[in-house]
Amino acid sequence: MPERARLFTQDDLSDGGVVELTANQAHYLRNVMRFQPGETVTLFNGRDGEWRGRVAALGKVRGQVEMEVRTRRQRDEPDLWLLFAPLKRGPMDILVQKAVELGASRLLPVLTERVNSTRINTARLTANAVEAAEQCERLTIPDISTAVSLGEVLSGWPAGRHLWICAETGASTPVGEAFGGGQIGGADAILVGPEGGFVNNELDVLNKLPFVTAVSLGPRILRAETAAMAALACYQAVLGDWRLPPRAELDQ
């Protein structure tokens, strides 16, 4: 049976170790979840797997959890980046939350010509990512990058990482067919443009690059956050960890 609360921590996790709760975590356990000392909670840090601990002390702004047993081993996840044009606050919150649930390993805001919002609150995006990872029982938190221009991203693109771009116009391959020709377990990235899509000169530049493949998400025009979710889901189903057995079997 899952614990009533699951928390991300920066601390190391080991048998008999003690984790110091942040003020927000102590408030959450004490005042929201009504925890008492002696109850158990799950913790993870992205390095040491998932652990069950027992609340040893819990005050208004402080608390301690003593580790008891590791419940899940750390394991590799798809090396999949999501590059996206910044959106307004609400849609961007949704995009980040769902990208975490769908297993993106890095989230990178990219400034394109038709971007409507250039204000990026990285701390807010990180908080959303942490909350989503806690809720979906993921073992890691994706890296959250600061916003950069499309030109900067492409000029510094790492060798060996393929870039799939979601293109509403121009020549493209249906997403299922395109991913079907990809490499399982490879280093990949998905780029989703802004509301209104990429401009022609951006598509011209992208389509000339040897590491880029343009994919189509079907006959309907999707909102940017919907396109990101759809592309990530298709990728995970064909090339990612949706091909693996259910988590319960992996943890046995």
Contents of the next structure:
Number of protein chains: 2
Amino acid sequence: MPERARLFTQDDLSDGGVVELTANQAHYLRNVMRFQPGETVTLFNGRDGEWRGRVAALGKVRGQVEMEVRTRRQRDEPDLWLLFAPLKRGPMDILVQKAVELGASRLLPVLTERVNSTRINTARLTANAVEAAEQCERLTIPDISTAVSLGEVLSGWPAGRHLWICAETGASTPVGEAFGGGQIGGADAILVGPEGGFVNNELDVLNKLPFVTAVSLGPRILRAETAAMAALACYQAVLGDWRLPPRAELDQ
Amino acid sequence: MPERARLFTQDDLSDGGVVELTANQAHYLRNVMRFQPGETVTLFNGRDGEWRGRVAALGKVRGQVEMEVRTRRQRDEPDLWLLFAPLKRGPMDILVQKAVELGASRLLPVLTERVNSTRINTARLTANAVEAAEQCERLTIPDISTAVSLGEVLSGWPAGRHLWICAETGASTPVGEAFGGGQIGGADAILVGPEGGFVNNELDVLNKLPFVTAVSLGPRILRAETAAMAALACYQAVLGDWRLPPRAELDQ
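Since the structure above is the form predicted on its own, I would like to see how the form predicted in complex with another copy of the chain looks, so please show that one next.
Complete assembly follows, chain above in first position.
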């Protein structure tokens, strides 16, 4: 039976340790969830697994939780970046929420030629990511990077990381076939273009790079956030942690 | 180069034929898109492929388009139903839009034990589906069924159609492995449960049925609409029309 609340903390989690709640968390537990001291919550920090803790003190803007027992151990997660051109607020919120659920390890906004917006509210993206991770029982928060141009990303591309680009035009490999040729447990990244797609020059540059594979996502024209979700899901199914038995079995 | 507008019509589409615009379509072309008679639009009806037509007359609440040339032929699409428990308005809108993009052939709301809402606005679902199909260049609109109980759906289940259920608890097969054992070109359905999941009794009933396979979507707890999108994407990649070359090649 899950606890009534699951919270991300920056603090260390260890047997008998005490976690300081943020002002937002104290407000949420006290005023939204009507918690009383003595009730239990679930905590995770991306490093020490998942813990059950007991609320020791709860004020308007502060509170403390005492760790009781570790309920899940930290596990390796797929090393899968999602690179995306910034979208409008609604689709961007959806994209971030779903990318967290679907297990992207890093979210990296990339400025392409046709990008609609260059204003990125990193604090908002981070808050969305934390909330999604709390909800979906993930053990980590993805890194949220500041936006960079496509050229910068490519010129500093790390050795050994493969880049799968979702391309609606030009030569490409069906996504299942493409990921089927990938490396399980490898370092990967998925790039989805802006509304309107990449310009030809961008595709030319991308397709000449030795670490790039263009994948196709079928005959319909997907919105950018749909393409991102679809590619992440297919990746997890073929190369990622959806190949494993469901969590209930792993945690036993 | 796509036309500026792409519209779904109930009318037949044939060489030299004339299509009557609906009041909404006339309003959209005239007042939103500022069309003038003589400009061209794209039309589809789910039967006769995709056509380019020329606006012959355009009033405030009516208009006519004359067919000029068929630009794409009708093609078979995967026979893939999506069964889902009704969600709140926001997630339901997302689910319908994405299910259309991802190629579900029929959307069937199913009332489960833990369902949040039994009020389903079929007109709203249909309008969302039409808009999504117009946008994603799909050649059909999925059927939108009226809601039925899970028991009714199962007791009237059609012979030869396989049902893949997205289950967070109980025994299940990783989604890639499960679909890998499916039949390409077969009749299929995906069922996602409500927020809160199926009750045990529902899972017991489902898992005893010979046409049911429970699939798992990894270690994180996905929202219902995320699970639906993820399962549809994986299906299309493994068994559906994402196995094919991208559309540009098919249309040549």
